[in-house]
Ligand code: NAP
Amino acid sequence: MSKPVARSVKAYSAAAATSPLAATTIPRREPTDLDVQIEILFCGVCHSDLHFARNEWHFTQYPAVPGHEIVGRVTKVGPKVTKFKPGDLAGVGCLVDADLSSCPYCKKGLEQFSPTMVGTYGGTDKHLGGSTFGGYSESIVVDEHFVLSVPKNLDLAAVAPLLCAGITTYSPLRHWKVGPGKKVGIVGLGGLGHMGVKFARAFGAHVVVFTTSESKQADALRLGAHEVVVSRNADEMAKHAGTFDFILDCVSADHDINAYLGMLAVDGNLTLVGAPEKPLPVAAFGLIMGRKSLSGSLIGGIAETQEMLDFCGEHGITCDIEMIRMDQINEAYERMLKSDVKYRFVIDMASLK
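Coordinates for the sequence above, one chain, the form predicted alone:
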């Protein structure tokens, strides 16, 4: 199969693990039969972008263009595209390709777990060769299966982080059937945690935020928490021991997972969506005594991500964001390392010059 025609588009990339991101150009293919071309209006900044740009996961190929929280407007479609037309609002999350015809996970709507899954950045570009390039660019071309419809009634910039932070928290809450009558804990009030609070509250659960910072109590309540527990306070922790049906752990720093397992009721579950660098020791009796379970969750499949966006449109849910220009991305990375953002950075791609 011959390569599609490519054109150059503006982007920001890292040339090496130690290099700051800087302006460049990258190739994008002209749409093939099932492709959707999107002018990128806003792109969220995920902590994964920083890990990728700095090769902290040890698979980055350079030049590297991060960005997998993409919202934009369709500018062109292939002749066999049926779901989108020019002018439509559209989103792209963490996935841009997979073997939809033969993969059993794809057939179940679990594209995120497919061994053939291609990431929006850092994957293998089957069309042009080399690595896939993400959303820190003026446009992107994606197979229509992996393009999402964006609700028209929401702030587009604040929608962008839903494509990663939103679905990362929505999916496990849905999977574990969080809803009315359930007591739910959210550990950590950052980019992921603040969305966990919003979704758990919208699902009708009683929501409790665990935080190490007393200064975050007011914000947690504003976002929808019914209660806030300062996890450094042993008396506050003891008061809630053994009472939670579900806990979503959004912390990527080293922390005591056993303290939160002790918060679970019989048959309670704790799901990890944060990714600490070092393994977390787990005491077996913390699970055995109460038939508790510890699990993990990634993003969601395409159908579930669309369900999440539709839910957000119906309930007026978006991320709390701080808008930045493209040329502020390196500063944003440094601030993100210090947790100095409430709660996600979003790039106004009109600033890409």
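Residue numbers count along the first chain shown, from 1. Think of the rigid core as the biggest set of C-alphas that the two forms share within 1.5 Å after superposition. This one's a predicted model, so the numbers in the text were calculated from it and none came from an experiment. What changes on going to the form predicted together with the named molecule:
- In the core-superposed comparison between these two forms, the C-alpha atom of Met237 has shifted by at least 2 angstroms.
- In a rigid-core overlay of the protein, Ser252 has its C-alpha displaced by at least 2 Å between these two forms.
- With the core held fixed, the Cα of Thr116 is displaced between these two forms by less than 2 Å.
Take the protein just shown as the form predicted alone and give its structure as the form predicted together with the named molecule.
Just this one chain is shown here; partners and other molecules are left out.
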């Protein structure tokens, strides 16, 4: 395959694990046959962006351009594109490529588990070489299969985080059949957690939030929780022991998952979506006693992401956001580390122009 023509666009990147993010330029290819070129209007700030920029998962190549909660307007399409035309609103999440024709997971709509999956940032760019660059940039060019249609009735900036925080919580709640009659715990009221609360409530479950932040109690109830537990309070925790059907753990840092395994009823499941840098020790007896299970979940496939966006359009669900300028990103990362986000930062990409 010949290398497509590239043009230079503005972006924000980290030059090393210890460097703050700063203005730069990156190459973006001109659209090839099936490509959609999108002017990025808003990009959400996921905790994964911070893990990645600081090489906490040990695969970052520099310069690193994070950002995988992208919404914008289509500016150009390749000659074989059928799903989008210039002027359409569009979204891009955590995936930009995979071998759709030969991979059995892609055929089942599970592109996120394909060995050929290419992440929106930190993947191998098969067109230009090097690493893929994410959404902290003016524009992006993506194969139409990985471009989502965005509901027109919702606030566009508040839709952006659905592309990661939304699908990452929607998918495991659906997979584990959360609904009426189920008692569900959401651990960590951050970007993912607050969407977990909204979806679990919309699906009809009894929702309990576990938070380390006393100041978030009122918000948890406003967002849809039936009950809130401050996890630092042993008495409050003890009241719920052995009662949950399902717990979604959305915590970004080291914490005691054995305490949450103890909250599960017999046959209950705890699914980790949070991805802390260090391994979390698990006590075998926490699982053995009660035939409990511990799982993980990674975002969701493209069809399910579209299903989630359509569900949000129908039910008027968006993220609670705080808008920032691109040059506030380093400060936003520091606030994210202090759990001081209500509940997702979204970058107004006009501030990069």
